[in-house]
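To begin, one chain is listed below as structure tokens, in the form predicted alone.
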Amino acid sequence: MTVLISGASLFLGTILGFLLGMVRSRKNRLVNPLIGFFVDVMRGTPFIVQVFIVFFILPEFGVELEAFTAAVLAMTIMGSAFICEIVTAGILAVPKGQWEASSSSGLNILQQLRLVIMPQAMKTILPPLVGQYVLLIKDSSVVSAIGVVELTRVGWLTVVRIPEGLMVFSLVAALYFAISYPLIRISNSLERKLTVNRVSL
């Protein structure tokens, strides 16, 4: 269940984040200060205050979610601010010229993206990106507060049953690092690899 909540809300909170991203890194006037209001009340206030509102608070609106959908939708939401700043900082690292030059060449503004700008900001995405992964795996510990019977929950009711807490809260944590530390690697290699090629450059 950590695994599936992990993956689905990182697959689509890559694919919000980086779609706010790419419109933020524009400066439309109109546009930009809703996303940045946004970007800032996800990152300004507790994850487990958000998912009480998708889950206890949507409901009172007409929208009822199963604890799942919750705790995925809760998940994408506050991972895709994130992951925004990320590839909005990514995409302004690149150097204002490569964006006139692909202008010039008659590349319309999704082409430019794809083809010039976004392969160059990838090199300074990748690492924190990856990095954010791993804090995103380790939040989904806090839908256990809504029901989902996922990795800490399980560890919960464990204890219930078998009072041996430092023994399976110790195994809990083991399994996160588990599920955490192929992440972590992946961000520690990007980041060698990438250092080394600006330092060639």
Contents of the next structure:
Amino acid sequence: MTVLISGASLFLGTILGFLLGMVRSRKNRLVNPLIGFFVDVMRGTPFIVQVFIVFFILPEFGVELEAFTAAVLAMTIMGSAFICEIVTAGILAVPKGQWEASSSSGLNILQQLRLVIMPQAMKTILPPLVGQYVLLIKDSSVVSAIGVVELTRVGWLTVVRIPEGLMVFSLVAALYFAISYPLIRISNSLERKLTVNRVSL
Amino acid sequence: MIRFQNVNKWFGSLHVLNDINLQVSAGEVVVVCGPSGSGKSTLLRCINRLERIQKGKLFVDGMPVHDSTINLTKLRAEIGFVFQQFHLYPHLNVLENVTLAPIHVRGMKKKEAEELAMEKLERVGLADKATAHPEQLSGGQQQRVAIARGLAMSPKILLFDEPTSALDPEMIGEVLSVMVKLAEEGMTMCVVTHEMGFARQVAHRVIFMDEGKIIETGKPDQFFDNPHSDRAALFISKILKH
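For comparison with the form predicted alone, would you give the structure of this protein in the form predicted in complex with its partner chain?
Now the complete complex, all chains and molecules, led by this one.
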């Protein structure tokens, strides 16, 4: 369940985050403050409160969600805010001349992003992005609070029945680590590889 | 080909283009010079609308550039732009740099675009570097690739914004000789540069700008040997000492 929730929300959050990040990097005077406000609110409030809002408060407005859907939704929204920040920073790190050169040769803005800007921005984006994935996977433990039976919740339910709390939660921790560790390694090696690349330029 | 009519532009309170009137005909080579901050780069960047003009009219090949509804892709496809800092795409090799716009803007087949690109690289003398990456090339070679990239769209106009200012002295010649060749083949060119040798050899006109105004226009020899205005004379004496 943890893998499913994390997987689904990372996937959706990445798409939404990239879209927001690309829009934000264009510095539109109308849209930007909105995205900026969204990102700040998401970063400035505890995730557990966001989960509660999605799960307990939305139904007040007639939006009834299953615990699983609510969990994925909350994680997607929070994830997209952090990913938006990473993507914006990555795009802004691409020299302005690349925009000018590509627009001078007649590419439209989507082509510019796809063919010229994003391939270069990915170097800056990838290491922190993968690092963010690790944080989000760990944050998925919070959704146990709304009754989604994911890894942490399974730990709780087991501990109620058997007395070996230390062992149970060591196991839970080990399972999280098993999911996160490969990502941590990927993040580290990306960071190393891309930094070396840059120095050799 | 290019017509500025009472063009004005401000950066905040700085009047960077002050009532510019200028006409460049097809096949003409115009050199724009002047002290830094005189507005010469801005003048050039308005032509393909990297900068918007705020007052007046600007026509390029019959298209009203001052009009916000024009088809920018069409305008820019007619104009090649060469930057001081080259701005090659670092994640693509030389051939891909040159074929990118023909494939995605002109809708050419990859093979067709590659043949065209090789022909343009041949013209700038770099066909053997097609598979190299920009960072493996010298500054002069990078700038020649940038020129080939501009040529690949078969533009009617080529704009050069201080194309040799970022180069080591021994590489300036190779870039200038490519530009001379283009000029002699009848390309319409606007070149912001202080390279007097280039101006004397191929320019039909030299335009001297200061503080956002066109101060003086003349034939290269007349301008450099016998400028009318004091400001131009002062400027020329400075670049001669340099």
